[in-house]
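Shown here is one chain on its own, the form predicted alone, set out as structure tokens.
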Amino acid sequence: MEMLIANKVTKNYKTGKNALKSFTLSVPAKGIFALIGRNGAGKTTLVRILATQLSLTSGSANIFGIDVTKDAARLRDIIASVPQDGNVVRWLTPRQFITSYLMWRGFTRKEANIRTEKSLKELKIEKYADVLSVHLSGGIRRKVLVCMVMATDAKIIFLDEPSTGLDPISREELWKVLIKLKKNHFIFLTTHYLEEAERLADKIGIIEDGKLMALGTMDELVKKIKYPYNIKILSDGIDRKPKLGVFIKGIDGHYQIMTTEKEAKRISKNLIDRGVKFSMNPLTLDDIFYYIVKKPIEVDNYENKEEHY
């Protein structure tokens, strides 16, 4: 089976920042793998190393058996990447930008034109095809970059937070394209939108402070927590801790109880009898992330920050 393997990958920057700390990962190189983490957790550093854009300090990594350091040129022939800080050439139109990139990668002009038109239609931005990129919104420019890598038909695609800056409708459109794309490609996706990872990923990794904290399918991650239900209650609704489960104090004035189905029914009945407002749902990736990392991702403030690591 073709795999992506990172073995004790460490990256120390000259600034003193240790972005990755003996990071080890082994996943099948098929479908979509989503790496989720807070701002500065090390997602971008790992993507840049795997995409042969950044050297590692120690350790090793390979994809499809190709070493990212020793055989970088060979790997570059089968990968395409949208970096987090990537941008289009502002004085080119999307059509010119994508076509030029494809010709630079070795496609003929005719083939580049065909691929460009197809990718623009896939992401529904053909109406912007001849508008100078300097006049496009940040969200549209982001979609142009995704169109660019889609058009290459590369076996391995790295997308570092591709939906940042997109409105909800555009994000949904992108998700549909990625679901289609993953049938014949391996997509390595980083994101801080936990719903995105939950909806798209075949496997999910959680990174914090340069270390892999958890890895698995959504079902496997739920099993690691052991408690499949989450009850959210205002602090004044708590009369005593649950008999069975995990009790977490949230940052928003709520308490969360992760517990079994049987215990969830008992607690909810007690809350209803006392007239306490609460919500009860199956465990989400947001719950799992908070349980493992002990900190929220804070999506609302995320898009105003730059993640250099």
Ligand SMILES: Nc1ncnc2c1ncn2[C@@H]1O[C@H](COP(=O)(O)OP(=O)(O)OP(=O)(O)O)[C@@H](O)[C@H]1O
Second form
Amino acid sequence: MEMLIANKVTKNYKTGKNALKSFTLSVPAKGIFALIGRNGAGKTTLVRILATQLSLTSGSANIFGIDVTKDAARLRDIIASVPQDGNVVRWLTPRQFITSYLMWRGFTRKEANIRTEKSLKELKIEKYADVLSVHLSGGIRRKVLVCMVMATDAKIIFLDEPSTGLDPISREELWKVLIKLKKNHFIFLTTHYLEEAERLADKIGIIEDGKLMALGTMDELVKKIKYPYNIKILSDGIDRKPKLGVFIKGIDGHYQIMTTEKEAKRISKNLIDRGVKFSMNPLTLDDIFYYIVKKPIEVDNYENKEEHY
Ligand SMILES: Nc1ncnc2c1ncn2[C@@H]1O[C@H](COP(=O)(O)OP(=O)(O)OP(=O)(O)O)[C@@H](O)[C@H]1O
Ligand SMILES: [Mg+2]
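Mind sharing the form predicted in complex with the ligand? What's above is the form predicted alone.
What follows is the entire complex, opening with the chain shown before.
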């Protein structure tokens, strides 16, 4: 099977920052792989190394068996990428910009025109096709970049936070396009929208401080969580802490308990008896992310503590 493999990849920037620390990953190079992680976790650094735009300090990586360092030129022919800070050429229209890019990649003018039209239509941005990019909004410019990589025949597409800055409707449209696109391309995606990763990705990786913390399908990630039951208490109905599990005080004043099935039964019965409003939901990627990375909100693990619910 065709794979993407990173083997003990480290990246030390000149500033002394160690952005990747023996990062190891092995995933099938098909469908969508989503890498999620907090700001500064190392996502862009990894994407740039895999897309042959940045050298690694040590370790090795290859996609479809093609080494990112030793065989970068060959890999570049089958890669297209939208960098996190990528921008369009402001004095070109989207149509000119995409067509020029395609011709630069080796397509004839005729083929480039056909591909540009198809891609503009697919992303529903034809009406901006002839507007100078300097006059376009930030979100439309990002769409133009995605449109550009879609128009290529690259087998591997890197999208570093493609939906940042898009409104909810445009984001949904982009998701539809990516679902279509993943049938014939391998898409390596980074995102801060965990719902996006959950809905689109065939496999998800969680990176924190330059290291891979978890990897799997959504179901596999759920199975890794010791406490798969998720109770949200909608009013201030907590009088004692849970006996077993993770207790999270949300920033909105709500409480969340992640716990075992047995404990969830006991807690929910207690809440019903006391007339406290609560909801019990399947774990979302947000919950899993917080559980694994444990930083965005206050998390206390009350396991084996004396106080019982
Ligand atoms: N060119 C650079 N020189 C020095 N340090 C850098 C450079 N680029 C990134 N870093 C540092 O490396 C670490 C990882 O950065 P990176 O951009 O890979 O994170 P990220 O996961 O993409 O974050 P974000 O979600 O904010 O885009 C950060 O601490 C960052 O400050
Ligand atoms: Mg980044």
